[in-house]
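Here you get one chain, nothing else, as structure tokens; it is the form predicted on its own.
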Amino acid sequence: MPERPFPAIAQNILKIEEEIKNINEDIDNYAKTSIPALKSVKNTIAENSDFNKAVLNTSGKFEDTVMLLEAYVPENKEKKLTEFLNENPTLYVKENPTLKDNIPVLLKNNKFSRLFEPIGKLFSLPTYSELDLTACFAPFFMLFFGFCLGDAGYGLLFLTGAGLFKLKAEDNIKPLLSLVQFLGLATIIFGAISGTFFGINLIQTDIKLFADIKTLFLNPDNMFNLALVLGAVQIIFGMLIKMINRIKQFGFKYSLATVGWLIIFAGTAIFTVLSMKEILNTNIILYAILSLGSFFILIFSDPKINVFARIGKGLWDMYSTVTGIFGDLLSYIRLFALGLSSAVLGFVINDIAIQILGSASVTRHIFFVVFLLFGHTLNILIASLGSFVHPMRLTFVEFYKNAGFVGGGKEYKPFEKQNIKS
């Protein structure tokens, strides 16, 4: 058989690979220089599309010789729009919208609350007549996430990892990384409260550094009670927001039923604490609190109907609210359960890793490190998912319900067209 020219074939293969490499480099270079141009074209197409949509939304008057367009503009941009209309041959009429109008919503929050706007939008935007609850649920969501994850070591990873990644991240990603840092900070706080660091139970360790502060850590019973306290605080806070919302939307008398519930729950809680401290020893004050709250609930449950119908509706509201509140409060136990489960899984990972380290295998140190990294990474991923989903559930169900949140708002998407030739 004749010999095959393997050296020649190998050389041809190397040449082909080199050409492919050069082609890929040329494609990469072309993409790098063309992406800005493509983005510019995309923005132009989107801009023209929005302009055509705006034209199609105009209604023709006087045999389509006059085109009428209705739009909304934020107060801080009204001056700029007025100047534009005055500079162009346009007849316009300005008037303030009413609550009956379908007004788009533009959220306005501080730097901290703005980080949580994407979470609120997962459920719904508020209507124009409602309060924006982003700033109200943001601190609770942050604390609940930390409660559920509950490991100071994991929180430290979140805080430092997001901080390092933020140094090279794009501007649109930085708010998300800042949110991760705040969630990591809350996790460090609750990890310090419960005494958990990378699955190590600091309460049961013999480290001298923690010998004097072990009594400051909260045991599982204390963490259980803390979850209920946080739940009660958020529920009462939600009722306070509901009262403010009803005053804003309908008037003061429509908020008095909610005032009655606030008197009952807040008053009873304060009375219980003072009784435990032996500051109050009489039940007359408690009866007065319950009577005053019940009066507001029964008489002002619905100011539009007659007094007898109000009492009937008030009795039903009392039954449904009391049973609902207890159910809502018990839902906050999930904070304790999730925190405990992630901590226990961390303990188990460390225990198995120590058993690997104590084996007679030559490669035990390598397997020890690998198992720790794999185990804690898996625990962080699973626990982080639960720590995000369940606080979101408490926000959208328990908190929003007690705050009287309706939602259904339409997001304000401004139309801007540059260099329009009239």
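If you superpose the two forms and keep the largest set of C-alpha atoms that fall within 1.5 Å, you have the rigid core. Numbering follows the first chain given and starts at 1. Computed from a predicted structure; not experimentally measured. First, how it differs from the form predicted in complex with its partner chain.
Once both forms are fitted on their core, a CA shift of 2 Å or more is seen for Lys39 between these two forms. Relative to the superposed rigid core, Lys401 undergoes a CA displacement smaller than 2 Å between these two forms.
The Cα position of Lys21 differs by 2 Å or more between these two forms after fitting on the rigid core.
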Contents of the next structure:
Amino acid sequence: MPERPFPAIAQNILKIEEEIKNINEDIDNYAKTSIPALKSVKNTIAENSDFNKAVLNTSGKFEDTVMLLEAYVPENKEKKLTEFLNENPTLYVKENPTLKDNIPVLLKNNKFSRLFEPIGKLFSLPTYSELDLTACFAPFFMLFFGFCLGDAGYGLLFLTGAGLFKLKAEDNIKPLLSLVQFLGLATIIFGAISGTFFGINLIQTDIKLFADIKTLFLNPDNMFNLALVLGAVQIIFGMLIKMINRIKQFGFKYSLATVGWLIIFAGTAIFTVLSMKEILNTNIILYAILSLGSFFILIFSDPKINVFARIGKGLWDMYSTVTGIFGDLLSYIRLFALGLSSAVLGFVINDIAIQILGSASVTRHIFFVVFLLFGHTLNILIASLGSFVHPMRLTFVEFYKNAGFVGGGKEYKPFEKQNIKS
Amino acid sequence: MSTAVILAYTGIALMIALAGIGSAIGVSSGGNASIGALKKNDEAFGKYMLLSALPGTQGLYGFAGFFIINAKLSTFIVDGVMVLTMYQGVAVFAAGLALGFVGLMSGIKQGSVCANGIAGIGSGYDIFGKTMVLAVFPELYAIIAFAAAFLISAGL
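Write the structure block of the form predicted in complex with its partner chain for the protein whose form predicted on its own appears above.
Below is the whole assembly, all chains and molecules, this chain first.
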């Protein structure tokens, strides 16, 4: 015989279970009130630590009777700071920084190009005296992403998916979702240009709706040329920026070598187009363009040294730039090849799925749907990773190089109140 | 079966196999480095995974190249027998050889760039973006080889 009867034990179990439930509820309630409290404590600690850091960065003058703190403030916040300093007993000196100081940078972009700032930061911030290129690479980046992914269906998913997610998302990831939407839009455009929709090749299928506009789709050969043209446009645009940047940083004289390159490349491009249309048919104009450009490149390669040394340096520049530009331009072929490979893989997925549907198995409809979902998800993941990274390289290597971007700026991280969300 | 057909399919085999092996080795290097880095810093798993996945594309280029050429070759079947000229056979073989070897080497080398990046991130350096940019340098040549394979197949 057991020591206690069975009903008593069962009663005991029920009682203990009730107790466990109560304890769990208590813990939940505790968490509900304590997590915000912990967060606010964390906030205070972070603020104190920032404050102490600022204090530690002061240097003592006159045997530590005066503490000196140097800091930068953006122009639009200067007034507020001055007011604060006047209200509080502080002795201060206001100065405009010289270019020799390592001035931290705060990027200022419009609504569209601000979305691309995180991408630019992956490489480097511009130095204080440089142009911020975010606005310049943003439209290209968008187009290149679209070119590489190049499927109108996938683009539509990006656009609507990010749009729906935006309704529920927190404020700090909304810019990211807008970026995804813009990239999706570009993907739709290029999907429409090449005629690809969820891996279906609209050029080869017989859908009545598209019969009339079929001739408008670009075939792969034309896409190949389009990639090179986009590349040439970005490179010439980059040189234009380099010219403006050099005028801004060093003066007009230093920009003339870049002007020479612009004359040669833009001039040759325009000449080629015009002579293909048979508007121009003498080569004299081409020679004139080339010699004018070469003149600038050779004579103004480095205005600081004597003329003969300049010609020598100019010749070396010419050699390295011509070979470099050729390589840069070929690098844009990747846009075409990536677009083609993601379209081919999408097509393969559809092909296999249709073969599954054609089999005799009873469960073929389920497998058809599952395979399509699985296959396209995988393709989207892999293709969009590639479509993100490769335009990034084109931006940071080909574009930044031709635009003469140096980078290495320090981010402006002001001493401010912490804003951790509780 | 003619020599041309044998040559063509040997080329296709090389294309799929070598490019695939390159990717397999590349992603393994990335995976191994990730596991090592996880011991130091397990918060950056997303970054490790993205970097590890980068060398996976070479194998896909090999497969996409196979698909394009396979579709083209099937148009040469007359009465159930594939009829290829020697020129066509050699062209496909060359496409396969080029894409296969470039895919193999670029996959392996891209893997080692990614692995180094992962190790760096694990040690607390902020080099994710830079590693991504550097890692796609070797991939370009696999892309070029894929474009070449496409152009060869278009010219058959």
